[in-house]
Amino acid sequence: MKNLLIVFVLLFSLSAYGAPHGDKLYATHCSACHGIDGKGGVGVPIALPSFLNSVSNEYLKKTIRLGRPGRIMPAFDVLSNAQVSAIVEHVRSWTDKPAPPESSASVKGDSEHGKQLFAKYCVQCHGENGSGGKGTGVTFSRKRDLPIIAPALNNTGFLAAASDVMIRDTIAFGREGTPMTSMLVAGLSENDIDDVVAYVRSLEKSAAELKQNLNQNDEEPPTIVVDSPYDLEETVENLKQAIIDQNFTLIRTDYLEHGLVEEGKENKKQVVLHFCNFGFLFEALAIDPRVGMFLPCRVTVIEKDGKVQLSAVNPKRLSRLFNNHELDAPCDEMYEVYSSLLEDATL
């Protein structure tokens, strides 16, 4: 009995000693556009009871697998199932209230009155289409229309995780603490919203297309890489120059690992240099601040086994991430100014 009592003691330890811990996976996964307590940032606030007590668990945990296609929110397909269940878990603990049951009744509804509806009623947030408000989450930095930018529901990976069931009853009473208010207050019948929501589920083919292009877009690269036939002293200087011919300023120019190894120890043959157009800068910050994700520019110079390559980011590749097609001009402009930039150092 004691030996049995041991056995039963050890397989508990280590049982609960390799248990994913839901709230480190969330600060490492989530909390980075979530913010640590659920309450918003880049991504929505998730925290909020009239959320989390309208959505089940296996809502959650599909919008964690699969994510938002073409939205700010990535599909974590990396994590096992056992961590994902951890984080929703986690999430769950923000309220008192147990998941509402996950439901897989349909509603029928006449998708073509629907769609009147849905312009009259929601395109002003959702967009044409549902395509969703522009940007994403809670805005700090500057002043929007609305608070927590709408989803888009025409995405693929909306879709899929909510049911019939939930985008009903988030049509039929809203979500207290935003801007989704509650239809049947505003004068929708039952019979109307059942319309809606077969209009919303329509969107499955327009929703599967638009996930099809982004596929496509992901064959650009994500860095644009240019070799040099100068050895690494010169490409810089070639770069420093190209970077005032076309009006830029150049800030500074850094060893790569500044700040990440102790000073004097960096690579040397590794080189940064950063700057910036302030009049672009400010145009595009306000279309939208995410673009000091790769504002001011940078180039790096690296010389590896007597070879010089310039790097730089593709903002090509970024600008999707951005959920703002107002940003693809400036993406592509800068696109440009990098391509013109590492070819004029490298002639």
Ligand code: HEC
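Numbering follows the first chain given and starts at 1. C-alpha atoms forming the largest set that superposes within 1.5 Å between two forms make up the rigid core. Quantities reported herein were computed from a predicted structural model and do not represent experimental measurements. Compared with the form predicted together with heme C (HEC):
Taking the rigid core as fixed, one finds a CA shift for residue 237 of 2 Å or more between the two forms. Superposition of the core reveals a Cα shift of 2 Å or more for residue 266 between the two forms. When the rigid core is held fixed, the Cα atom of residue 280 travels 2 angstroms or more between the two forms.
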The other form holds:
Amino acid sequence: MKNLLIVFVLLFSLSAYGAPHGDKLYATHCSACHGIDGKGGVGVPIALPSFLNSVSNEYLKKTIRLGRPGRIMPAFDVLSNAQVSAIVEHVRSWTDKPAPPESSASVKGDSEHGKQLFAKYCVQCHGENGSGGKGTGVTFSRKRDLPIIAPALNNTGFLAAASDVMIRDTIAFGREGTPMTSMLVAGLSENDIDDVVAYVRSLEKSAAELKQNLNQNDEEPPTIVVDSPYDLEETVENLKQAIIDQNFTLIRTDYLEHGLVEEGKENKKQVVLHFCNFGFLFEALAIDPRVGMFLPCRVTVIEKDGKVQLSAVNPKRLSRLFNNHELDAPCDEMYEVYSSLLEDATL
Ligand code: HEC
Ligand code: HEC
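What would the structure be for the form predicted together with heme C (HEC), rather than the form predicted on its own?
Full complex below, order starting with the chain above.
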């Protein structure tokens, strides 16, 4: 009896820990963006039958592994093969049709002609050079023209995951329930569609260059640090003045340990200033709501061993952290602002 119990316990723990659970893995790694039921959010919907019934498991696996560099969708390179397969199996459970097989057949076409067709039939949604619609995923709070934003096609993750046949079928038949409509219905011939596939394939080079550029900020330090020639009090006053001079709203000044230790016991040599420019804040939030985690802006002033130092998060790291190419420009702008504030305060 006791032995039987041990066997049961063993079997149970094997089933609990041995095989990965796709539903739990999906909830942990994907649901924040694609929704717990795959209906979409920051990420595009992935539960739609028109999508699932037209893509192979190979496509799903590669998409999870490679992500979409610069387009928010992260690369899940730390998951095991078994975990990726379990997630795919869970995603598959949303449709009762079997997955279409992966096809290695190549589609030949005239990419120059395809480019002309792309400018006429695709660019309004997929952007110049297939760089994707502005913003990502499905509309929630953000106002936009389309309910679902067109993914980037000049993307190493997409191009490595998608077969020629998958690209052709998506263009030919569209995806019911999304703005991506059938191009056969729109009037393109099968030959035209092959030409567009050839053009989409030709984006591989520019996709690789884009990815290369994204990696540039990898060398950026996580924080910007500047030494101050003044004492703590004077540095804080200078910084306040610089914040106001640059048309920011000073929200408040706290001790860094505020709320972390008993009131009155905070280290008085560590001060943090919170400030903001509401125009900028709304602009950045409209691009990517996750920016809210780093706003309002903060600069910390610390005195240690008689030395005063100012520091701020390096905004150039944010666009990398969020894997969102559209944040590059506002993050660069924010970097310039931070740098000049720190410079003004220590001049
Ligand atoms: C009205 C807007 C619109 C137009 C026009 C349009 N698309 Fe799309 N396209 C979308 C949307 C939205 C999706 C994502 C659909 C989804 O969520 O499954 C998409 C998906 C795709 C995909 C699959 C991408 C992926 O990551 O799975 C390909 C390939 C594609 N479109 C190519 C084209 C081509 C080529 C044209 C022109 C011949 C075109 N589209 C025209 C909106 C559009
Ligand atoms: C931080 C947000 C985020 C997370 C987390 C995320 N995704 Fe995505 N995913 C996206 C976005 C955004 C896109 C569309 C990319 C674009 O617009 O170019 C996308 C695209 C996709 C696509 C391609 C859809 C298509 O139409 O071809 C699949 C499949 C996908 N994600 C599956 C997953 C799975 C499975 C997970 C979890 C392992 C996951 N994603 C995690 C944001 C995310």
